[in-house]
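Next up: a single chain in structure tokens, the form predicted alone.
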Amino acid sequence: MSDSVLLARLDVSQLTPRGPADWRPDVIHRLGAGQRLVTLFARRLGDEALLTSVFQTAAGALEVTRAAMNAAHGYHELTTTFPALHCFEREMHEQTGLRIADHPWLKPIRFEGQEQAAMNGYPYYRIEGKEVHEVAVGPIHAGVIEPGSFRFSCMGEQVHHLEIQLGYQHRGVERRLLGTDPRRLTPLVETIAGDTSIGHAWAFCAALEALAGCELDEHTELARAFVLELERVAMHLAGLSGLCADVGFLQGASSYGRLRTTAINTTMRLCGNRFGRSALRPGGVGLQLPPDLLELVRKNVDLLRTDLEIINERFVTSRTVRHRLEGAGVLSTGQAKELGVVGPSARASGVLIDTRHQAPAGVWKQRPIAPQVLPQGDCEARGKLRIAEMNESLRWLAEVLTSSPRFGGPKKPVGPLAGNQLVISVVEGWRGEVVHCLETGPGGELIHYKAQDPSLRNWMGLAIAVRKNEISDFPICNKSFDLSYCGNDL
């Protein structure tokens, strides 16, 4: 059991199911007192959906709650009164056909089964007026882009509204990760956003871990805490190269770029593959840190540090920069916390949400990583955010190889999964919070898996944050937040 990651593991029995009538009233009451809700998601059950809902307190405890209520019948939506529940109502009406009166926004969020077909008649919001034209952007974009759709309503230049339609991937990945030994699940999940990998099989191996008990020592924890913030430097790196050459700098587009691949590349000789496939495994890692190895370590995560420190004081000094990216793409403090977002979206909104500072113990607790946040809530902003957490995960990273270059060691064995229990993990993967549910039936076999990556809750905050901004600001407004499409597209 990992006590780096935030994990609630609870035995179902003691989840006794609430009606509407009073569930809606414990989640209005919850939320209206503070809590955070984590994350909500429905099953199917005959003509019965059982809801699931994961509120984290003020303490960073996370707390869950039940409901079972007539899908037909359902309940009156929440979404008016707390926005950041659209997503998550949404997407249990998607997939269970559950009742949810008078939501104000009930489209699909990905088109699962059947509902593919329906793709091509989607619903899009329309702002009538002489004045008003449309541009439609996607699902097929330039280069390696994946699929998506937008439209943008406009006057003259200005966005007035953005509509983003996803669900070209068609994956089913959480029907995909039933029916086969949990065990063996790793491979899967670490193609559920590619690039959090890391942050996927963490969630993943914790939530596993503990259904089966089996704890690990803290070389072990240290491990996939070292690839982890390696994946946020690798993935930060990416997205600057790209917002670099969307305003034209060049410079920084290109060195940002090159010291992706270093960093990437010290991820595959950790574990032979550059986005750190089979880096973790349940009950261990799949890497080592031999003397000679570990010296090459420490030479990449130097020249990280010496040749960003050139970069960066380029990028945050260059008024070609500044003037395309100060002001533009604006997601004011109110609007990121009434619409749930996470992650360094968040807190360059200045939202402070991050789990590593909310574990009781382990790792995070041992070697802290201080908390980085910014107030303006631009795209300027959310740019120097990456800069401030690349270089605290490189002076993290570096002092780990200085006091404490041993990893991993021998895998411990997991065993049958217990019956009967739900377990919630959440690890601060580099795009927000990755958030794993598993559920297992009384022979311990998994009966239910919610895999949630953030960009589930951060794509409405990329559609506010164009709104008042010119069409030709989209690209980077888009590449400041830096969502992905599959990691929607379960």
Second form
Amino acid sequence: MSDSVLLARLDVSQLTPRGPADWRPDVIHRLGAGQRLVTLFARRLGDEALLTSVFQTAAGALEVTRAAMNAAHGYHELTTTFPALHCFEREMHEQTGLRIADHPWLKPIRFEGQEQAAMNGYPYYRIEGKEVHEVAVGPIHAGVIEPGSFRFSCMGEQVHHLEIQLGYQHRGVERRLLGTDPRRLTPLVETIAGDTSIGHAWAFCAALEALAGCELDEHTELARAFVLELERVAMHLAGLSGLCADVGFLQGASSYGRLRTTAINTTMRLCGNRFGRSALRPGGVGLQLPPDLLELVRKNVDLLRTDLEIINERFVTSRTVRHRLEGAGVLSTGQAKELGVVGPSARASGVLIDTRHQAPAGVWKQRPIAPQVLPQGDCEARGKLRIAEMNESLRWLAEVLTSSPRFGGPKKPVGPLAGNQLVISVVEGWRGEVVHCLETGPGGELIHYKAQDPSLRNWMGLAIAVRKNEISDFPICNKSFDLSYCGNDL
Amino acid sequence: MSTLQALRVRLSQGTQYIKDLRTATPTGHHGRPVISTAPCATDCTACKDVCPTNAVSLSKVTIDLGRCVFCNACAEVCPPQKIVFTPAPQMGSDSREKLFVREGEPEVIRARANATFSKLFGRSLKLRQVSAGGCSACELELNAVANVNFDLQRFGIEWVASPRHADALVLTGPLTRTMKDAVQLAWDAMPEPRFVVAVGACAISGGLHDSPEADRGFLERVGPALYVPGCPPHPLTFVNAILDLIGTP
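Switching from the form predicted alone: structure of the form predicted in complex with its partner chain?
Next comes the full complex, this chain leading.
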């Protein structure tokens, strides 16, 4: 078992599904009492839909409930009371046909199994009025980025409503995760969101090891945490570089950009790939840190810390940057909580959710990493928060290196998976919590794999934050949230 | 104050660009594999069995770089350690058939310089990237070719925002069905002469995402002029492949 990862393993037979009449009030009670919904998903069993709901208690523990109901009858929606559930209810409806009565907006999350023509034909919200005009952007954008469609309803230059349509990246990942020997899935898992390879790979490995009863030593856990923090630093640098480019602050764009090169080249020296592909494998790691490399890694981390301080100082004091970012794209604390936003986007709005601090034991308990949080919720806060997280991660990496850690060594064998088990693992990736849920059948075969990238929940945060902003500020709002399209589309 | 800060940043930045992109080798990178002729263990199929994308074929051990994701798994399981992933980034090709590394053939895979391409695009080449199921790794690496380290602009090669301004359509991802129309639209909007570059295992063969959710009809109709292997390809792999094709030394 992976101590550093927030994890729950349950015997499915102990998890008696409730009927909708019991399950729904229980969800309302839990959310009303301050629990947080981590995920909610369903699968189809004949005429029935089997729902799995995962909550996090105020103390940080995961609790799981299940419901079974006739899919055609379904249940009465919860989104109106708890908007954070909108994406889960929409996804369940899309994936299983489950009826969710009176749901305000059952728009498909990713248009699974459909053609682009069906997506083009889907009616966007329209605002009527003589002064209203619409701006359609996408699915192809004017940069080297993933596709997605944005429809703005504007009054003059001001955005009144933004509707985001995704699904252009749908590759059918969840189905493919069930098609092969689960022990060989790492490369596929690493591309669920290719910029969060390590976050997703760790959630997968931890879940698989829990199913196989494979115990890891602390060196392996530390090695995984080490590359996870490197991934965080690298992607925060990439995001800041983009944010700087979008406000025309080119010194920041080039400096953060070249420092990202140093960060990802460090990962490459450890595992052979700049994105940490193959760095994690079930039962161990695919990376090494021999003594000669240790010196180089130490040098790189020191260089990052020194040079970052210089460019960070310029970033936070530059008038250009402040003028553009201050007050733009505000997501209030209340909105962030209501929408269930996670990760740095939540923390920059004053909502502290960081699952690294909620794992019961493991690397971050032995070597704490300080949580970062800012109250403002604007583009500037999201930029500054990423700077603060980078600084803290680099401090942590430097601290780990002073102990001359040993990475590598033989992998533990991952044996057959236990049957009739449900495992939920949560890893704090750079973009927020990465949630993987694996369920095995009687013979230990995988019968359900739910992979959840934080982007699924955060896209609505962007849509709400951009309201009442100039449409010309959309690029910086978008970049400050820095969400994954394929992570949503799967 | 801010001038001083700017100078400090400039000073710490130093010189970041890689002088010679043609010979630079990314130490530690899993790049072009080399397969030795050391005899295989009897009836061993370990390398083939472990491959996540069916890139390895046997009798004479062969790796299809158009499918390979460079995960090193085959090298790790090979009893006589026949397979080594070298850091060499050069492995782009103008032909799908040439993307195969065979046992005992240390031949360097490179795109052939094409006189027409060289005349048309040798001094100015504008690229429009479209991701159709790319996981963001290829896209990040393609962005990186324009950063201060790789600085592809030094050769007159640039990313452009509109397909109207582009000479080449650079595709990533397995070509998801939901992007089919958009890819075709982008291609139709490009003025001739124009060509397609397939970047990464997904675009070349479907790679890890060779699934029914992909519709690869476009690539079957419009064959790529250049294939750039990797998962994702290192920026140097892309740079070298492009320069090879347009005949830039």
